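Just one chain is shown here, as structure tokens, and it is the form predicted alone.
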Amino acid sequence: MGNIWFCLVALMLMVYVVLDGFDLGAGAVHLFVAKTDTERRQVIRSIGPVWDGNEVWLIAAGGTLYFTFPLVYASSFSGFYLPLMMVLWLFVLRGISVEFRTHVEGPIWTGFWDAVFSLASLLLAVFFGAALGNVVRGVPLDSQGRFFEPLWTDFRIGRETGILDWYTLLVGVAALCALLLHGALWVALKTENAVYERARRLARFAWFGIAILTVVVTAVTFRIQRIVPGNFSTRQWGFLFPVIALAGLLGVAWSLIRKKDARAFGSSCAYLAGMLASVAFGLHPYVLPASTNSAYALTVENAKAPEYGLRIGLIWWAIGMFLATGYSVFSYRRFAGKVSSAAEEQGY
């Protein structure tokens, strides 16, 4: 069952990535693509009617974390609780900043929070890539599986790290990288004139961003992490997740080429799942390694719930997942196809 747990857990980690990615990257890229007004409503309206549901995928995915892993929801928690709680703000004010845009008429109280709005977004996909660097590189768990990390102390890897350093920061930018990409692919499908060309502009420039660091991060996580490569050479079927990262990013190339919109984001979205598949696949059995001893690491079998309570709560979960796949179906089929930029329509 724990086995079972894990890929479900990385399964509803992907799936919020690859939705709430996108209108993170939107958003990121908000102030680039659109420069006056009605055309910073037609970006924003491209994702008003997703962007809060996109975020259930993360609270579903942490919960299901609580309950099956729950001394790797503990030791995480309180670690990471100065970085969760910037992130937790960050949400605060990114959600803000775009209902409240409009309460006062003003280019001055617009512009501001268009400019949180953006910067929100852009610090949400950096903290989220340093997160991931985070795990794969391994924090300083204790024989009792806690630890503290400071937000960055000399920016080396070794055993006094800090959550920032190079490493994290390095896959925090290429997150960013992908994010930006994905998000002015999403703008691009879903709006037109000249946003929709400031965004296809943007996209091609992401795409070598991305298509550089991908292998740089590639290769130096082999070297960081061992379990990684160990991981790929014993198991090589594992190569499938790769090759899918690598098709989708080929894909993006292609369609942005052929002006093909919809099959370039689809094409986004498969690199997404595609690394985060290799990242899962490369680190298992283990759900936070430790960088002091390996074996103070929490794995699926020292970190899981018990196998009752796993078996039960498979049952709700798939109830859950169930509804909340309906709900994100109805939305996205409810509000299809290109946003208006008609400066007298309504909202945002």
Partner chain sequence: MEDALTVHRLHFAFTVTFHYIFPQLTMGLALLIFLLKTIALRRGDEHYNRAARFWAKIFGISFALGVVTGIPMEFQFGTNWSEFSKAAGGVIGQTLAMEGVFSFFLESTFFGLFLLGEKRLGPKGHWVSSLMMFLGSWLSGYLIVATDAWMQHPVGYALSPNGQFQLTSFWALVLNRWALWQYSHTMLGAVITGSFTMASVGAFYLLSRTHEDCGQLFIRLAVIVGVIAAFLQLFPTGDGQGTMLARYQPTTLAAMEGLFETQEGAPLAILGQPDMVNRRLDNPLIVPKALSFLTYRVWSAKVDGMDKFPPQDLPDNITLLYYSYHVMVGLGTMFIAVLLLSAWKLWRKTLYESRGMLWALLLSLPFPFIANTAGWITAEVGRQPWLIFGLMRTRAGVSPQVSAGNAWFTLIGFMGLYTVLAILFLFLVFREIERGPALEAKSA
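Can I have the other form now, the form predicted in complex with its partner chain, not the form predicted alone?
One chain, no partners, no other molecules: that is all that follows.
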């Protein structure tokens, strides 16, 4: 039952990254691909009706982690206290900039919110990458399953490591690059004319960046976290996940050249999902590895909630997810197609 929930929580986080990833990416490329107010309205409108629902995947995943692995929730949230609070502030800023931008017209108001929206999205992408880097690298857990990391120390990996060291920063930059690509492909899919062309050009640059970083980060990760190569050598069917990621990455390049926008975005989804699945597979059964003593690490077995709660949870979770997927599909279909660039349309 613990392993089922490990997979389900990982799946929810994966869906979150794929969906909110394009919102954050669209935010990060916002200032570069859209220059005039009409163009910027197109970008905002392309995510306007869906960003809130996408963010819910993170909240739902957090809640699910809470009742299935309470120890992991308690330990990681309090240990990552400072960066998590900053993530919350960035979420607040991103949310209100999307919602409030359209309420008042005028260059000062909209210009300010465009900048806030873009900067918050960009920083969130880096923070999420760094968070993933921390989990993979391991944290200084004590025998009580507690830790507390300062924001940074000397940027080296060691006993006194901080949230930011060269490795987690590297993962942060890689995440930003991946979401820039993802966001640019989404914007290209949803827009026309000048914005469309700029988004495609930006996607090409981001593709080269992420292609290089994928190789570098993978190589470094195999050296830093020994659990990962161990898992891949003992259970070789796991190579399926990196293969999906690689196919996605190549698929993006192929579709970009052939101007198949939907296929390019779909390939980018496959890349993100493949990479995250590789990480989850590489760490299993560890949920939060320890950099201090591997006996202190939190695993599926020692961190899971008692059986009854996990069982009953599975029933309502399945029903809820069925409904949630239904609403999401309904909503995406309602707002399908390119957003119009016509200025008379109000709202997003």
